[in-house]
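What follows is a single chain, given as structure tokens, in the form predicted alone.
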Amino acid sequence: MAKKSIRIFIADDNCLLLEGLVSMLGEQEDFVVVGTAPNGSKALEQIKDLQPEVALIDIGMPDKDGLEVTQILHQDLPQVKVIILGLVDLTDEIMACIEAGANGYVLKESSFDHLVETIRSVHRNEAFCSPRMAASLFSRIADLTSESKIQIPVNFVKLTGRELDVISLIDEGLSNKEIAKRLFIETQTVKNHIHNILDKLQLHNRFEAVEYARERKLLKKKS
């Protein structure tokens, strides 16, 4: 009896990389690769028209980032499992691609063998990392806990890990090319972060995101 093809889909603004997977994931003869995305916005037109099982989500697209695409999809079709293609092994982008909705995270650095046994994973409804990856979001667990007793703004909800990060910085006084250097991001979507972060808020500029930060004890204390 044949295995079940497992229907993926991969977006990607890297076209060398994206092809490259194209290819190596169609190898294998479980997996179908049933479209691809060079930005966020082609992807979840694409996704929502094609229904894939996983979907590969490039963390720093342009127009939307990994972040964004993914808690759009967790909100429209949950049974859509996605898997962000990450740049760096930090707690602080892990938690905020599981605040995001993502079931699984892959740096881009990883083993293609790594890569395939996170989509199987996945597809098994097991949300997948590395060990090492497992560690600190273990040790980001117990830092959360005991600090339960803290009140969080409601509002605090409405945003993601990565955002507090922006206004963070912005706070710091950094420029956007310097917050993209900072955060190993691109510049435009440094600027597609704070467009959301003003939207969600109904703020008019940066500085007014800042202020609604600090007033409800967001910021992340400076090192």
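As the structure is a computational prediction, the values presented were derived from the model and not from experiment. In this text, the rigid core denotes the largest set of C-alpha atoms whose superposition between the two forms falls within 1.5 Å. Positions refer to the first chain, counted from 1. First, how it differs from the form predicted together with its partner chain.
- Comparing the forms between the two forms on their rigid core, the Cα displacement of Tyr212 reaches 2 Å or more.
- With the core held fixed, Ser23 shows a CA shift below 2 Å between the two forms.
- Core-aligned CA deviation for Ala37 between the two forms: less than 2 Å.
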The other form holds:
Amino acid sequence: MAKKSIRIFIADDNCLLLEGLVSMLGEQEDFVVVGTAPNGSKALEQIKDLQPEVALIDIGMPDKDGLEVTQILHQDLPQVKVIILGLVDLTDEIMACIEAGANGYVLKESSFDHLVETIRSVHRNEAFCSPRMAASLFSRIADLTSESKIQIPVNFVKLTGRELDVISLIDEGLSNKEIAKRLFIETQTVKNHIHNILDKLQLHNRFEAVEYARERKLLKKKS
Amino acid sequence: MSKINVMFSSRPKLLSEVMRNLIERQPDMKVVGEVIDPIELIFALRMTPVDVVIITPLKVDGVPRICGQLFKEHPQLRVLILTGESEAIYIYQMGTQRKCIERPSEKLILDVIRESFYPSTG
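Switch from the form predicted alone, shown above, to the form predicted together with its partner chain and output its structure.
Up next: the whole complex, starting with the chain shown before.
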């Protein structure tokens, strides 16, 4: 039985590239190019009519650019998987495409084989990007995390053994001074631990910290 | 009939591969080489006979200096320069004014190459 072909749509204002991609992608036995468009508006119209499985969208088209087209497709036709054809390896641009709903990003500086692999991967619901792009993305995520723009879910926050000791002693009703004495540390060190606990758990006071630990059965048994 | 020998210096890579594929599909044309930087054309053309070079992208303000050097050594050469996003193609030939064709298609590119090589048939 013949293998089902992946239905592809291409939108690019570069006529030469567009025609060339139609020829070359059409030569792949598992691809069929169902339509093309030279700008964003026509791309949207045609994609709505043709319902391709994968749409290759140039980021720098006139009329509506690739980002705008991607956003609209993601909203109106989420089943269409979008691969952006980009010119530059800029992390901000790649992130913007991902946020707009793109399923893949291929630089025009990439090889044709890379584009083919990306189309197949995206069609299989897999992400496919170059090691360089992956490095950019990890770097960006690290930046966002350090800027606290991304909140790490509290379920993944790990408290140290000493922090759990402090919470357990708060639960016993001890003051900072009494906890310091019990743990043979300075009172200021206890305050520092409490500050760190509240910061990690994004809580406002010591009692919320005790509640958090109790719910997760983290409290130590009273000595 | 001898084939038209074509050499590339084109970027981005995807466009370069598309152009290469287009030329290779033509029975009367042959890709004889590809360089990354246009300046490498000067050295590559000293080693390989070439009829047409296709360069992209380049800012096309006046005749690019590279053409002067290439024509000095290869007066019969035709140089096709595609602007960055292929909005236009400029055709340079020694002793003639440059010609500009906007938004070229595959067919137009092939016609331009053939006409510049076989002017009597164009």
